[in-house]
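Here we start with a single chain on its own, the form predicted alone, put down as structure tokens.
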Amino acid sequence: MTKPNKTSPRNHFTSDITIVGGGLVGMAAALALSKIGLKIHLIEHIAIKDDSHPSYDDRTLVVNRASIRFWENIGIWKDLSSDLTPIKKVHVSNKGHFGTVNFKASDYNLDALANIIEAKKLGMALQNKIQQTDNITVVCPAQVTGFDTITNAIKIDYCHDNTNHSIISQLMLAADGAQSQIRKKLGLETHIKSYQRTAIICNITPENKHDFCAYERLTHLGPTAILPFVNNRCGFVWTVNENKAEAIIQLNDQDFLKKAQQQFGYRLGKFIKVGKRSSYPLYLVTVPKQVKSRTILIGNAAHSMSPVSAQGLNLAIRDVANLIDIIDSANVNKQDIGSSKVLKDYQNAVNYDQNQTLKYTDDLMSWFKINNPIINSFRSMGLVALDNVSHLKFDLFTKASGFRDKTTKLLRLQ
């Protein structure tokens, strides 16, 4: 589908910035990017389906309290409010060893850590919100099938309707996925880091209440995680050896269970119920220039890392907080907003945020997998320290809320 726009282009743009990729980041850039009255067309090549009726089997997400302000300063925090799950304690544990690290909500005169979303739910309030909005164009299902950058501006090809079509913008923004087709006719430096593990991520249900707890067991495989959801029921990821996933996603829902529950334990009862499985191998892609050529890459097309840490989309959602603020200045101060200039501000915006935590998620996949007596005494021993001294805690929950070096607009308070 197309969705007409009711504005007029400026000078010789058919649109300000195009955005390929309409998936959770390409839309939240898009809302964002139209609040600073730029005209933006989104190009999708899924094409968009009606789709309002959650299972059991709807991937959760993880939204915390940075990204909370990022949604609700772009207007759709408050259409998901009967759709959240508050996180309200998180419990780190090194599993079979002792030592736990334990953060309340309570303890920072806080109503949650972080928030539980489906990424369907989320994802349609950002569909309906996009449609609501005269200055974002949407074309689905559209493939684009070249680009090149003209005198200032780029010009993006594409196929919709069985019909080739062009768009000139100042600026293109790449969310088409950790598969980039954009990056790679970019010729973008990219590295891959494979961890020989893969996600297996299902719902579970048991038998005691969570109590809008979160669990992350520290393993010499990698984390495995229980997060708190609707109806008692609970995320889970667990990371496996690459070799064993399948034999485990085929056993059956009993064995299953039975296998989860060696895994995780009794903190929360007997496993009763669990869902579909999903599984995903766990990569670490790093890009190190993510801009060329009147281009951005966002989203996974920049950076993908293991979902066990729950940051991929924050992080992401944070770089879309600075490229607004560097493209508002620039387009305040009459500036080309698809120049060199932009994109090397942009690159130097996002750089400590995204090393940090890109760190950060490899070390939780790389450091615990050392399964030695010695190094798994010096872990719990990490443990208990962290926990017992107020300010290490502090500020690891604030750097896990999203808040490093600079906070930019879109992260504040307003």
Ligand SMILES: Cc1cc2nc3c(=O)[nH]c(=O)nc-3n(C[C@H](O)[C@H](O)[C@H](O)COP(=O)(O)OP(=O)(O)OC[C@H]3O[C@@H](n4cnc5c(N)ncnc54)[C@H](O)[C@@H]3O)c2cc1C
Contents of the next structure:
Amino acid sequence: MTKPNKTSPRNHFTSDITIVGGGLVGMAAALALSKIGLKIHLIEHIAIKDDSHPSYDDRTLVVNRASIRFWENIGIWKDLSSDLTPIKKVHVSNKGHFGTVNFKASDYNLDALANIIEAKKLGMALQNKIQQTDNITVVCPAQVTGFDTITNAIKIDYCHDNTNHSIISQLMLAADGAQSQIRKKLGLETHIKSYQRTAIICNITPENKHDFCAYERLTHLGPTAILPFVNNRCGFVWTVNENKAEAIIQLNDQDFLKKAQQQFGYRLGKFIKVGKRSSYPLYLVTVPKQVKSRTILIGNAAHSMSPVSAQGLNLAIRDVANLIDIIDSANVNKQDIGSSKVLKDYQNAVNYDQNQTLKYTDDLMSWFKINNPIINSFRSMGLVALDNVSHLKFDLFTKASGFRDKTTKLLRLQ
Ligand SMILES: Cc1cc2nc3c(=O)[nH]c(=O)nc-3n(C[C@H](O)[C@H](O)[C@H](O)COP(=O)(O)OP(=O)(O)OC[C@H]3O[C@@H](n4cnc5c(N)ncnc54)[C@H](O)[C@@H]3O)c2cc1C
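Instead of the form predicted alone shown above, give the structure for the form predicted in complex with the named molecule, please.
Following is the full complex, with the preceding chain placed first.
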């Protein structure tokens, strides 16, 4: 965000909604809200440097079918078409034991079960679109330092160009990440569960063609995934014990490839090349109440989970889609969009999906921790059963695709 499309006037000014945090979720919310005609201010702390930003680095993101609809409906998806890799098949196995589950796009008459995009590409596309949108004002680099509710509004204080400013809005969206200072200042109850595991993430090139297949291997340390990517590269997500992570990352390329190969096996032939390694400690952050005082937490500020389930951004996008329906309806009916009723309606609308998705991710991380031969054979039998019962498989696929009972407007075909 080195070139904000409009600069902020000094001192007090107003917008319908101020979004704090211009990561993927803050930007997605800004664009979606601009489509319903609201005036948005987006305040982001860190400016883009050399086309890169820590909130959208080179991690590979699995974008499920519901999120694809959202990106299509806010006009971003076609800008990304040359950077997408389709997932045509998914193969799930229990490492060292029998039993697999296989999903194929062709079984559901689809071209792809999901798509893969580099976070950096998505972030830059959102940036460009925001720059062309009249009713979004970006203030960056700028840091929100405080806020207070006043009569029928919220006053948000921030520092930009070494000068203190404030803005008055009806509603504030806190998209300020997993360590959200806004959440802390609001005193919202937060639960943090550490898995004592670390995800090592890198690109690996295998000898054989990946054939657009994603692999998920369930091990007693947690899942390991291989995701198809451009130029036959694969995104490799490897869950290890937190106290072993640093030593594994520091291995030279040959030794790292050898260990990764032992972990994954030879289904894609020999691993021949590895890229830069990054690591992410794995934990689960849950916030039972995400609304207070004209403020709604969204994205990682509201829930943060292990990347092994590839659900963090996908869930946040469904939350944003719900938010748009609720705010649009309040706005059309000339109601206060920051009222406690709107906040309550939002919390009620997202509770079920969030609880289910967070539970699924937590189960994936915890269930396979128990390494016991009897339990292992039950798991293997479970995988075999799931693979053979088509309605159970379809139900799982539908949920992983992000479609639940209620479909919000931005997740519908338009
Ligand atoms: C390795 C990895 C792989 C992943 N893979 C997937 C996947 O396949 N599918 C999926 O759905 N999800 C995936 N995720 C999760 C996804 O990346 C996150 O859910 C998403 O990026 C969270 O975005 P966010 O905008 O909520 O938070 P952040 O990216 O943390 O952004 C918060 C922003 O707020 C700004 N900020 C903070 N405080 C202030 C302040 N006071 N004033 C102004 N600005 C402030 C920060 O500078 C930052 O830019 C993955 C995550 C990781 C780590």
